[in-house]
Structure formats: C-alpha cells, structure tokens
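Here we start with a single chain on its own, the form predicted alone, put down as structure tokens.
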Amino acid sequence: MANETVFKRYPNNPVVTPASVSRANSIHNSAIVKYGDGYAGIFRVDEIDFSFKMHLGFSTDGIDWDIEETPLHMTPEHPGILPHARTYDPRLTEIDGTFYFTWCHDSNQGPCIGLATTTDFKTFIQREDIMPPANRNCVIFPRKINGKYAIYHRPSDRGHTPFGDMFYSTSPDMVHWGTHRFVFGTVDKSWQSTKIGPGPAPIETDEGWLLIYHGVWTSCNGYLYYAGGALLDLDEPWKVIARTRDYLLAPSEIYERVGDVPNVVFPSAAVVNGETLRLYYGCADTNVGMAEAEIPELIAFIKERSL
C-alpha cells in the first residue's frame, strides 16, 4: 500500500464503519484499551441528527466490534458537574486498575477537556473537567511522573484552529493542574506545519516515552491530517529526544481520502502486544482504521528520521 514506514495496514480495513451503530452517520476517533480477555472501546458516533454521543464496545481479538446502540450513560461525582450534549474524540489510559477517559465537549467559550473514570466499563464517574476552554487534545501518562500524574495536552481556540502546539502539565491529585511545559509545535513547511496534537497515551520503553501523535498541513484545499511519532525523556517528558521528520501514515487509502472530512488519517488509540504496536486512527472522519508496527523498528525510525 502506498506510503507505508513501519506501520504496515489492516488489510481489510476499516476495521468499525458507521454499519455497527444503527443512528450512526459516522464513527471515527475513538478510543481502545486491552480489558479483561478482549478489548473494550470508547466511540465517537456522530448520529444521523448530527449529535455527537460515545458509545461503549468490546470485542475479542480488537477487530470485530459489538457496539452498543446506546450512548455511554456517565454519573456525575457533584452535582454542579453537568452532562455534555456534544461529546468526542476520547481517549483511554489504565493506571492502577482504574481506567481514566478523556474527551473533548463543546462550550459557549470553545472546547473543553472532560474526565471520567471506571473500572468495569459499567459504572463511569464524570469528574471535573481537566482543562478550562478552549483546549482539542489531551492524553494522561500511564503511571505518574515524579510522584504526579501527568498529561499531554494542546490549547486551542473557539474554532477549527489553525494552529496549535502541544504542552506536557501536572497534577497531585487529577483536579489542580499545573507546570505547564511547551514540548514541541509546528515545523514549516511540512506535513505537521499547521498544527499538531498527541494522539494514543504515551507508551513507556527503555528509549523513552513513546507517542503518536497527529500533525496537519493546510494544502490549497483544506487540511490533510497526517500520523507522526515521537521520543521524550522518561523524567522529564517536556523534553524531546527525537521527533519523526518523516510522517508514519498519510492518507492515502481511499477509506482515508474519502469521507465526512477528506484526508485525514488521526491516531487515537494504540494497544501493545508483546513488541507489536496496534495503532487505531480515525479515517476521514467517517470509519475507524488499523495499523501494526514493531515497536523496535519503529524507535528506531523515528530516531533514524528525526529533525
């Protein structure tokens, strides 16, 4: 297939299309972690009224999904925490037993960051939003950095942004967060020059931090969305050891040129087994797509490719 590095395809992706959920018009940019002997997954579905709802799904082997038809139901920790009408692109990290979600609603003064927590994917607790408006993106750390938990996040504004950087902040408690640290932002004249953001949690290995994360460049039609990966100093994860010059994935596939939003290939979620490296992203707004990569070969692609 064309453009392929060290990601190599799903060869009959997609692997979700809007088929699984009856009210869908689209599913894309979800979120999926390993649970019990399976799989479990947090969907964004955009429904035929053009709500935006997630929805839960389990599966045995992470290819073949059973999504539920109703939307994920969240209980409020305080009753000053308000339900979202517009909800997406979640994200999933497991630290401790205690599966943490994040996603992105919609608010009068932009975007917001939204938390919530479970540990059967029954019960979620909605918490305090982790961020105030406007921000797109956020991922939270597997383990706490420096006795802190931990996330990669990038502000934005009340529209579509064109720009945008990633920072790294803190927190003793996953309410008060702080230490806000630039990591890293655009690169002219690329595939990542109009804006990027973390894509999956990051994945720790001996060379560092591992992500994935998107970057996106304003072509004369619009903006195509592109998969890059990078390297961060385990301690001290605002600093980059190497960051790919070369992108992992582009769209290309005609799953991925066409659809609800055109050219877009975003990284959301990605599962590891044993040294293979299982990237969920989704593909042009419209179906959720799968791609392998050998974890080793793939550090050393980006070390190998990095500016």
The other form holds:
Protein chains: 6
Amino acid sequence: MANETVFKRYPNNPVVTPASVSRANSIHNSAIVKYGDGYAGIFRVDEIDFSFKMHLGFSTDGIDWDIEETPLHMTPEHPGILPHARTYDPRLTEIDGTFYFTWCHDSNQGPCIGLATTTDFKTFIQREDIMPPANRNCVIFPRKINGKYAIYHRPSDRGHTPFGDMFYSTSPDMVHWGTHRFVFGTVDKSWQSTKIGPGPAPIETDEGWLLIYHGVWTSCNGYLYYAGGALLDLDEPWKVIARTRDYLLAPSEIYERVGDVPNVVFPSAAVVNGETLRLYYGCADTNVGMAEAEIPELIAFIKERSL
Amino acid sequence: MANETVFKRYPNNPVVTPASVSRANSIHNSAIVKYGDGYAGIFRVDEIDFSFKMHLGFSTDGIDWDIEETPLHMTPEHPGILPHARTYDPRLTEIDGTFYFTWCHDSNQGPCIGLATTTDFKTFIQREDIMPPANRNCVIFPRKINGKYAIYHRPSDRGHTPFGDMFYSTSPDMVHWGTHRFVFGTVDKSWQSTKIGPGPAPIETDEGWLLIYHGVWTSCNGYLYYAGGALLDLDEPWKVIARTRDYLLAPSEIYERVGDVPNVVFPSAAVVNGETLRLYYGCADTNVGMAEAEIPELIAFIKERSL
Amino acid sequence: MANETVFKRYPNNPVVTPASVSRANSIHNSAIVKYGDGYAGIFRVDEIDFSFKMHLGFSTDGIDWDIEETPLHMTPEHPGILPHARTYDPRLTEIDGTFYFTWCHDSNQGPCIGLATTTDFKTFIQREDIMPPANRNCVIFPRKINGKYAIYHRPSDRGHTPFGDMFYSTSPDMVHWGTHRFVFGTVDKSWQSTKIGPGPAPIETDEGWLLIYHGVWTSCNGYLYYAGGALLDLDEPWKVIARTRDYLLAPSEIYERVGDVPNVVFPSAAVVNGETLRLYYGCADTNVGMAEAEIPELIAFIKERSL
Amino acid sequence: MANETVFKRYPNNPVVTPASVSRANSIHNSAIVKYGDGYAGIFRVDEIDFSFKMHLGFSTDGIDWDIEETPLHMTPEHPGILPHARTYDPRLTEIDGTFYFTWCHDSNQGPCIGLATTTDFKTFIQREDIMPPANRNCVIFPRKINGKYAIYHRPSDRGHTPFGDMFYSTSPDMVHWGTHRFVFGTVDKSWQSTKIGPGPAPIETDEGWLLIYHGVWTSCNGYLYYAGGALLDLDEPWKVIARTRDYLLAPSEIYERVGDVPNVVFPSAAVVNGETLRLYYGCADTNVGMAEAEIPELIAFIKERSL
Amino acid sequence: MANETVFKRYPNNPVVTPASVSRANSIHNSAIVKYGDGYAGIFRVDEIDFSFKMHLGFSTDGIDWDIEETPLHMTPEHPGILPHARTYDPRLTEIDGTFYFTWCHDSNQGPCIGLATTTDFKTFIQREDIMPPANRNCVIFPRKINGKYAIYHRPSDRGHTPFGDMFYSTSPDMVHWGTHRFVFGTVDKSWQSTKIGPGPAPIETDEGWLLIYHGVWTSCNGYLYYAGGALLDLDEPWKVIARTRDYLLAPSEIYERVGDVPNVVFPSAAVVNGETLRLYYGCADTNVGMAEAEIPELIAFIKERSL
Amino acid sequence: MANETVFKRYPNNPVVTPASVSRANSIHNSAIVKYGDGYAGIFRVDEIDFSFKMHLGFSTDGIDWDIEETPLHMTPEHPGILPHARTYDPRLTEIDGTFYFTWCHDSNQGPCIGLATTTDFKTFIQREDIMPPANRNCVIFPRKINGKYAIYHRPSDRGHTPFGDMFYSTSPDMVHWGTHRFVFGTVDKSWQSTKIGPGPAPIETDEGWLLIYHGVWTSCNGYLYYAGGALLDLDEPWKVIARTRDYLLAPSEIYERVGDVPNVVFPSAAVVNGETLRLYYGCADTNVGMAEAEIPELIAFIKERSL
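Now that the form predicted alone has been shown, please provide the structure of the form predicted together with a further copy of the same chain.
Entire complex below, previous chain first.
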C-alpha cells in the first residue's frame, strides 16, 4: 500500500467491527482513554434500526475489546437537562481525575454538543449542552488555560454540512462559553478543501498542543475523509504554529475504502504510551481502526510539511 | 459478517451474475415464481449499451438459471398500447393460473408502470399501463380483495426520486384504478428515511399480508438500500399491523457493497417452500442474491421489532 | 400596455381583491360558472394564517361579487372520505344540471385532486379523490366522451414542481380512472418551457374542445405564469388540433406584475355569453382579474398561431 | 388595502429612505430607542459599493430623522476585539441607563453577532462577540432574569439560510453564554414556514414578554417576510404563552412590495409611548416604515389568534 | 430618487417599450450606433411566442425610434455557417466604416457568440461564430490592437450562469481567436459579486479604454443587475487601470424595478456626442432606458471610486 | 468477469500504482507514446498534499515504468505565458517528430487547456493556452487537416461539470483557434448520458479517424466512467461515421470499482503496435490500467454496434 507516512497501521485492523455488539449495524467513530490498568472506551454503535447509541467498552491492551451490549446510561445534573435520543461521535478528556466527554446529538435544530462527566466509568452525569445548534466535533483540552476551561469545536449547519472551520472557546464553569476565536479552516484544492474538524483531544507537548484533525474532500461521488495534524500555541491555542499540507492518513486499505460510507478515515481518539501515539479512527463509517506513530517523528513531520 | 438477522444468505451468492447473458452489463432486480416443476423468472438485464431489457429464465432448483439470450417479447392487447423502450424492475404475481407481471418503463413524463399477462411463459399480452407517470414499484396481490384487483405502488417523480411512500389502489378490470389509499411512508433518522417501496408481491398468512419492502437512506455519498418487512390487514391492506424498525437485510457482503451502485440490497421476488421464504434481491445493481428465512420466525421478528 | 391580443382586460380590474373577505390575505385562482340568473363562484381564499380555504360567492353580473365570510362546507359521500385541511385552485364543470368541482389539496404525499358535487350550491358532497398524489390542475369535461367521464390533469411532484405535462384520463364511474393519454407538454425556449396545466374546463366548439391553459417560464428570478390556448379533437381529446405558439395573456399590468408572487396570470374559469368568452384569472397570486374575447377570433388566433 | 390588523401604518410611510444619506443604496432594518427628550437610532445603511454600515441618527418625534453622513465609530474594549467590516441589522436595548446594541457582521465563517455599549450615543465600546458563527438576529432583554443577562437569537448557516428557529441563552458577564434553550421554530404551511427570528427587544408586560418577530415564507419566486407576535413566560422566557397564527403585518403596500428584495416587512425596533407600541420595520430591503398598535389590543390579538 | 451619480436618466424614460413592435413581448438589451445623420439600432425583440429576434431601427435623435416590424435578415458568408434560431443581446462596433455586430444565440451546447458585418444597415453578412459554447457578452474593439482584432467576452455555462469573469482575446482574421487573457472578475460582497460582463463596446480615451459593464448580485429572491465602469490599458487592454467600487447605475425607478425580470439595469450601447456619453440600457428585461454622463466626470468618478 | 468485449485487460493490472512515486496519493489518467526504442509517458501524479503534478516516465516495454521523482519542468515560449499551479489529465501527440502535449489546469476561471512541445522529452516549451476557460479533454490530431492543425476538445464549466459534448476546432498556427464544429454529444439513457470527452489522440485508419472516448453516467451515487469508440471522417472530422452504442470498457474489476473515485475507467493514451492497439486508462482515479485490442476487430465492433 502507498500513502503510509509516519503512521503505521495495526496489521490486524480493524480492531473493532459490528460483530462486537448484537444489535450493531456499525461501530466506528469512538472515544478511548487509558483508565486504571488498561483502557476504557465509549463506542459509537449505530444499531440495526439506525438508532445511534454510545456503549461502554473495556480492554487491557486497547486491541481486544469487551463492549457492553446495552447503551451507556446518564443521569442529568438537573431536570432542565433532557436526555438525547440520537448520539454519536464521542470524544473523551481527563482533567484532574475527572473524565469529561462530549458527543454530538441530533436536536430538532441540527447537531448539538452534549457534555457529561464521570470518575469511575459507571456513573455519568449529563451537563448543559456546550453550544446552541448547529455544532459538531467538540473536544475539551486536558487542562485549564489561563484559568478557564477550553475547547475546540466546529460551527455547522443541519444535514451533511458542506463547510466547516475550527473555533476555540473558553468557559469559567463548563456552562457559559465565550471569547470565541477562529483557529483554522479549509485549504483550497486539497484533501482538506470542503471542511475540517478536530479529532482527538489535544495533546500537550513542548512544541505546542498537538492536534490530529480530519479534512474532507468532495469528489464527483461525494465526501472523502482524511487525517491531518497541527501544532498550536500552548497559551493561545487559536494560534497555529504548524499544520500539515500533506495528509497523515488517507483511505487506502479495503476496510477504509469499502463500507457504509466509502473512503473514510475519521480520527477520534489518541492514547500516549511513552513516545508512541496510538490513534484510533473510524473506517468507512463501519469499523474502528488503529495506527501508531512516534511523537517526535510526528511533530517533525507536521513542522516540515506545514502549510 | 455482522448484520445477519432472520435471513440466511445463500453461501454461494450471487446466484446470477452478468456472465449469464452475453450482452449484459448487469443482471439484478428480477422477478421469480414457481412454475411447473421448477421456477420461472423475468430478469432485469441492463445491456452494454445501457438499454434495459427483460429476459426470461428457467431453473429446476431456483439456483442454477438458464437465462435466454434475447429479450422477452410481448404482444399488445390492442393497437393503442405501445411498446416500451426501456423496462426494468419486474414483479410477478400468479392469480388463478394466470401470471401478471408489472415493470417500470421510462416514459417521456417519467417512470411508469407496465402490465402484461401470461399463462405459459411463452406468450405475453401487454395491457394498459396501470398509473400515469410518475410511478414506481407496483406489485399485484395474488387474489382479488373485496371483489377487486389490488396493488401496492409508489408515486414518484422524474429522476432519482428523493422521496417515496407506498399506496394501495384497486380496480374492477385491471384497466381503471381508484380508491387510492396511503399505506406507509418513511421513518425519520433511519435506514428507511429517504423513501420506501414494495418488494415482492405480498404473501398471504394467517397474521396478515406479509410484505418485504426496501428502504433507502441518504449518506453524504448517496443512497443506500435496505430490506424491511411488514404485516398488513387481510381485508383492508392499507392498514399496518406491524412494520420493522430493525432492518431485515443491510448491504454488508462484498457483492452488496461493491458494484455499479455500491451498498444496495433490493428485494424483488419471494418464493414460498413450505415454511421457508426464499428471497431474491438485487445486489449493488449488478447481481442477484438469495437469502432464506423461516416464515414463523420472520413474522415474529416483524411483530417484535415493530415501529 | 403592450401584449394585448384577442383578450381585452376589464378596465376596472381586478374584479376581486382580498378586501372582499375579512380574513383574506389574498383571493386569486378561483372557479366561476353561470348559475340561475347570475353567477356562482368558488373562490380560493388564502387567510392571514396562510390556511387555504374555498369560499362560496354569488353575483348577478359576474363583476360585483358577494363572497361568504366562512368557508364552504362539504359532506363526505361515505366515511372513508376524509376532509381536506388545505384546499386551493378550484375548477367547476356542469354536467346535466350537476356541478362537479375539483380542487387541489396538500396531502402528506404531495398535492392531490379532490372532487365534490352540488346541484344547488348549498349542499356539497365530497367524493373519492381522482388520482393518487402528486397531481395538480384537474378539470372535468362538460359531457361524457365515448360513454365515459373525462378529465385533463397534470401529474406533479411535491413542492414547486419544476416540470409538468397534461394528461387525459377517463372513468366509468367518477371513481376509477384509466386509459391515461399524454396530451401535450412543455415547449422548449418559450413562455411554456417549465410546465403547463389546464385552466378552465374545456369548452365544446365545432372546431374541437377549446382549452385555455397556463404555461410557466423560469427566469433568473423564479417562475412567471402566462395563458395560452388549444383546440383538441372532440372524440379523442388527447389529440391536439392546434395550440398557441404565441401566448394569449402575459403579466403586464401592475396588478399582474406586483403581488405575493410577481408576474402571474393564472386562468381558472371561463364563462360563455353568446360568442363572448369571459375569462377569470388569478393575478400575482393576490387578486382575480377578468378579460374577454370573441370565440371565433380566439379560435382563429389559436389556429393561426399554432405550434 | 387589505391585511391591516391591529397595526396601523403611518400614512406618510416610508419614514426613512436612501435619500437621507449621500452614499446610501438603501436604509432599512434599523434600531431605534427613546433617548433624552427624543429618539436615537442606529441605521443600517447599505452604500453604493455595497459596503454595509451603521449610521447614528437623531429625531425629536421619531418621524423626521437627521442621520449622520459618516458611519458610527466604535472603540474596542481590549485589543483582542477586532473591527467588523460589514455590519447590518442592529438591535438596541437599554438596561439601567446603559444602551447595549447588537448587530450582525459577515465573518469568514458566516454571520456573527457583535456587541457594543454606550451611555451617551457618542462613545461606543465594542465587546466580545456573543456567539461563534453562524448566528443571526440577537436581541438582549431589558433586564437580568434570575440574575443573568439574557438574549434571544437564531443559529444560522452561511448564505441565505433556508431554516431558522429561536433560542434563549444566558450569561453572568456578557462574555460567556450558556444554558441554551429552544424557544420556538417554524410552522409548516404558513407565512412562518421557512424560518423565524426575533425582531425588536422583548417588552415586559403583565402578561409576559411581548415579542414581535419575523417569519419567512418561500414562494416559487423566493423569500417573503412577515411580522408576527408572541407572549413568553416572564421567568422562563423559553416557554411560549401565546404566539400568532395570523400574521400582524404582511407586505402589501407598494413600498413593501417593490424594492431591492420584493415583499419584505422586517420588524427591528419598538418604542413604547404609554399604551401605544410604535413599530419600525424594514420595507423591501430599501426603506424604513412605521406602524402603531395599542398594546392591550395587540396582546389580545396574540392570545386570541394563538397557535 | 436616490442613487443618481454621474449619470442622469432621461426624464421620459423608457425610450423604447414593447409597444414599438406588434409582436413584441419586450424590447430591451439593444445595440445603438451613430449612422449617417442620425442613429441606427439593432434591437432585441422577444416576441409573444418567446422567440428572440433582432430588429433594425432608425432614429434622427436617438430618442424617437422607428423599429422595423420584421426581423433583421442575414446572408451567410459561406454555406457552413448556419442561421441561428434564437438571438439576443446584440452589440455593435464600427471599424473603418464597417459595422461589426455580435449577439448571443442559444445553441444546443449553450449560449454562443454570433458575428455579422454590414456597411449600409441593409445587407448583413453572417460570419463564423467567435467562440465555442458557452460564451456570452462579446464586444469588439473599435480598432485593431497591435495588428489584431480584439474582443472582450465572458465564458459561461448553460442556463442562468451563476458566475462570470471577463476575458480579452485577439484574431488575425475575425475567424480564429487566441491569446486569451483574463481581464477582471467579480468582487466579493458587492453589487458585482455573482458575475460581471462587458456592456457597450469600449471607448478609446486618453486615459485608456473606457468600458461600461454590468455586475450581478444574488439576493434571496434572485439576480439584480447594476452598471459599473472601468478604464483599461490602451495597448494591453487586459490590464486594469481603474474600476468602480461604487456602482454607476442601480435599479431604482419603477420601470427598472418592475417588469419581466425585476431590478435590472443592463448597459448595452454607448454613443459619444462631444464630451457627452449617452448610455442605452435594458430595464427589467422589458424596456430600453437612456442616461447621460459627461465623459470627464465619468472618468474622474471611475478613478476616484476605484477598487 | 463479465463485460469483456474486444479489449483484453492486461492480467497483471494495474501497471502503475501510487507506489511508483514517493509523494503520490494516486497516479492515474496519463499520456504515453512510443519514443526511441521504447515508451515515454507523462503521468498524472496527485500528491499527498493534493497538488496535481505531471511526472516524466520511461519504459522499454510499456509495462514496467521508471517514473521520475520530481515533476516535469517547462520553459515558457515567451514571458506572457505563465506557469500553471495545478495540472492534470495530459494527452500526447506526435506530429513530424515533435511531441505536442496538452493538459488541463485549474485557472481561477475554471479548467483550461495548456499546451507544450518537446522533441527529446528533456526540454519542454510551454505555448499559449488553446481555449479560454472552461474547457477540458483537448487532444491534438497527429497531422494537419486541410492545412490546419486540428483538435477535439470539450467546453465545460467550473467544478464537476454535469454536461459535456465534443467539439472540433482548427488553427493555422497553434495559437488562434476557430471554425468550431459540434462533433457529438451525450446519448440519453445510456452509459454516455451525462457527458463525453475525447480520450487518446485520434488514430488515422483507412476507415476514418479512430477515437476512443469516455462517457459518464450519473447513478444515485454519483458519476461512473466508461470507454467507447468512434470513427470520424478523415477530411471533415466533425462528421461521425460510426460510434459505439455498446461500451468498449466498463468498470468491473476491483481496481476499477474501488479507489478514490469508485467505478472509473478513463482512457487517456493509445499506442499502436502493428495491428494491436494498446490502451492505457485511469482506474478509479487511483491507478493506471492497460488493455489491448486488435484494430480490425475494434473497427468492426464500432461499426456494428454503432448508434
């Protein structure tokens, strides 16, 4: 296969398939973190009635997963917070021992960002939604910045949004959000020309925040999804230090090219083991794949191939 | 493979491929019935000039097919009935020893439903078209209901109709049609959210008319086709008793995912052998596949997974 | 004003404005016939909540109208016939002392043709809908043809249908309709290039059925509506004898150019007084206008300016 | 003219035309409040190069206006706040002697809500934008609710957004916003079927918050804009007490039907004089019109004609 | 009326209406030159069957026009040149006593540029088309440049082209064209944001070629047309010296706002009388209007208000 | 595999994959000619930053290719000719020992045809662009016709042009082009119904010019590309002698069905070895495939299966 750059695909990909859950039509864009001695995950499970659910999963090595048969249950923080019928594309961040997780849900006014917290992956408290609709792809930073919580997110529209740029916003309390800053957008005539959006939560490095993101190109047959990388200023994370002109991953393996949506790699979770970054990504909206890169090589690649 | 429910795919699928006819580009959505000691079929053969023809085929076991090299010939009932240049998606029904078959043809005003009859699969009499354009997916009931012939059909528009609900209509004479009744439509945020349409002719059971139908979902890369099931009232067949929320079949095998139109299963014929329902379906607009279910299990599934 | 051909506009146009009914936003495409010593009309009244109703009106001269404040009430012929919430664009035809009237209503599957009868303009019996959706602009012939009731109508789609051709269909019983015949369609690069549809009910003449119809052209600012005329074979009314290449009426007066939908003349009713044809037409989807032509001149015009 | 309900148009409408400012192409959707002994206004002035500016204006009676020739100047609160190149559709609210005003500006990521404050209509301090793009039609409540500032606003997309529902959000500091609540949306098959948005700032009454809003209908020739009214709960303003099914104002006068965008009434400011509500509204995207209603009659109308 | 800049509209506008030709639906975008002691014109006459014809007209003062009842007749230069069925938007240029005129015709592959010559406005020789489809708005320079004939033109697509930039091309023989140069295109967020195109043939001045052109803006109700001006290098006419940011003319009079296409001013011919430039322009796709400017003021305006 | 006609695919297809160039995302629609003792090629290499480059390649047998790592370099003939940033889909023709090659480049006004010449595949002189934008798929004839250079080309629009017919044009000097003749267009309801375009340069035969071209069909999932063939008059090459109704090649192998754009065969180069025509074609916008046919059989096929 061509197109291999600093990421090496796991040879037995995909690591999770719909066979893991009885009612699954597909299991793809999912959130995974290190937890206890192993790994915990919140998996996007699209069921055979096309209800979109999130299921808990656990693994000792991050490869073999035990995914629960029933969807994850949340308790609202107060009665004004309503349950969401259709949830997808979770992202997970740990801040001081608490796991914050966001997801997208389809409100009557378009996709919207939900928020919940857990400390034990058993009890989940649902909080206020982070933005009004329409919004997608919200990831929380792993620490406060200048005394405020911080996120990357993407304002959207309803439907298969044909555009999308990334914003940075902050909050004193995880309820009220403001000081919105444009971070970066699309690049004309490229694999990231239709829209872009943050993938896993940013990773702090000496060189800046390391962000893996997705970019979308529209061929005459629809959307194709790619993965790119960026480095952003540690104190003012809306300032771009470097950002890949070359992609990091492109759909090329058969399990990335053939599935419910052909030609999709969608990065959604990253785990750091020493100098190795392990990336989990959705494959053709059907499976979960994994690929690994050495962080110094990855940072060098982003800086050398920067726009 | 995931996604297997009460239907078991024939392991040597597809049962018919374009190799069966010299001029075939694809052979897919086709009509098959029991006839004599074996099976007769009317196959949709899209030729290498993209003319859409119907060809006769015969088989002793319904698996190995002998398909004629030249298209089926019809004689008009009277001179006002004109031949159709472009015909596709046939459906077959036997009523009292006569086989009625409908198909879709592309008139200047959009797709339209043709009708013909045969008793011997040698002579075919073409009758008046059943509806004005635009209409698709017309199936005839295997007996009169309340003294009238009855059909399910789907009003459409021109082109790749982005909507579609099913109607029930009746006729005293197979020429004039009326008493149009809405039966059921699409289901928001599901595999049947874009349009639905009847598949094989309805099968009479103690629990009601058993109907296999297709449902369409629109991803950011176009249409995907699924199979669902319904039970309908025996005397008033526009009344729904039960209808699947979970799909019965989804595109998941390579021959269903890769072809002229990726990700299509299109049910078009059903044959009953004792308690077994054998379903024939188009695969990726390229081949014909087959899958079988036990009728009691299928009915139970439809009732348990009903919307 | 330019554009005057054989029709002479009534100098005090419009003859009906929204001021005639308290809750009217607009009163436009309406049905008018001679009745008793004067005229009876069924008016399309779009209310200030955008509910679309039909109101009865009466006039001694066809110019000064007394329109009822409350919508027309119908009694269903049998319980299977449901009331319509949103009705518009009525057409009226007398056959042997009974007045048949059709209208369009917005069903969940698109616009659909309703049917009712009256003999006294007090009691109205609602009958079976004439066609399944989507259909528009159905007019009934004033007598049976070859022993069957007959109509012109236009198969449509949902929404602002961007196409439309006229069909002829017949019925033994005003319930079941068949023998659909294409009559005529659009004319490329003309005022009738987007869609066409029948206007008032056809008028029998020695030269054939005289039909006034509307044609639509799409500019870079949307649809414009014009009136044209046709002569059709008395016994086989799907056969066109002559059909105007030149339009009969075009939006040109200020009350036709400015209103809820600019640039619309929509013919919907015709009354014959001796050799004079009085045409009623909707103006800019806001008012009702009137224009008159001498029938011999009109027929000569249609024949001389025929496509 | 028909269509007059509880509002009476000022007979010499329009009150402001492009003739008031040398470089104006049009002056329409504008903000007006009582100030000192008279009135102050912030006017939307689209110039002859299609730059969109806001100009200050003053009037003793609210009818005769003196509008400044040069655009309003703002000073940013801190250097991170950038000037906006293209501003339009201002709204004004007084809270405890400070005037807050919002407007829409075209950012690279779509329309976005700007915020500024003044106490003397001479010095204007520009604050943090209220929401990330895309958002339109933000109005600030005239007092805190449950200790927080509150707004109505409409999430949008880029371009001529073909949808739009109203949301309620709160803030402790006019910088960070959260607790987003859906208020109300469109009404199928009505003058408010495409999108809706808040008009002037809400007015507190014994019966609840009185809100005038706009609704949009899409004909086959594009958008038409209407005015409606609503009453909302004083403590939980996302709860609707009553909301007009009938419109309050529809485009019907020539200056509302003919202009840069035909058929537009766009309410943008309301001033209370005793029991009289004076409404200012944009006319055909070209002029400013005025109409008055008695508040008790207006409230009664909203309650009686409620959805 | 506002919006008057250096151009003064003729007070009795429009100067030509459909009343001038019996079969005219509209007479608008037309070509006019000085000829003999007066003026000659080639008028776009859209007839009442929507055939688009060109008619000759003559006038002693350029205001009162005598337009011929029958369309202009052309003789092909050789048999390979076919007559055009549907012609519109003519432009006229004199070179050394020969009048060259171009027009647009609707070929099966889209709009295309026709060419003919005359010396006496009686005999017209049709030449080879200037470009393959799709192309619009071709104007010929009044002298050779660097030994070659030269044009401005606009590559287009089929239908209501939603884009359009101006090109310069040259020819040794008026048959073969090459050395295509981009001249200028649209300006984001302005009255010239959708497309632009040359109006009358360029006028040579000491300051460069003076070009009046049209610009199009797309509101939520479709296209609006404006007039702007440019100065271009005398020897390398693809190089822009100055180009208006402010428009020269905007639709504002009732005859420019109301008509077959509302809100259109379309400049198509210019005549120089001493220092006065007389501009003829289409009004709302219905009439011909006229406005005059002093050339020194016009050039000053273009230079001062340049982008 | 079905669908094999007179062309036999090379069994080890694809002959070129992205693995041949380090920075390649894909290598597909490419130009190949015989040169010296072997073959020379200009390959379309889309890089991993989605820049589109052309790379030189050489081969002794036309199967094993040595493709250069850096893009081909061109020298402009004169300073008015600017370099092109984004080039793709090259075609090559030899005339009297000089190799002319055309390609498509993305100008700001849409795709446009570049031209260059070489005699040694080391030095390349870039010439004037052949047509103004938008144009695609230009191929040069291998000799002058009636004393002029000649091409086939396709006028296009910007983006994924949803139409396209082929034109013939001539030039005395390879700079100025004229005498545009429509050659042939699409065929309704076929594999060539959306658009068509010339493939390799025409090949002279006793029976006329032999042209392999591509045809596009639009399914509900986007575009599919096929190969067809035509014979054209030797002296008047816009006159069609025969043209395939049946396609020559359809996407059916896995490397033609799965890739960046599924279901594409795009013929771009042909080499004649005795009576054998070797065709090179792009596969799924990812690889280069090869297939061979005997020319007498191919000509017979085109004549027998002609439209």
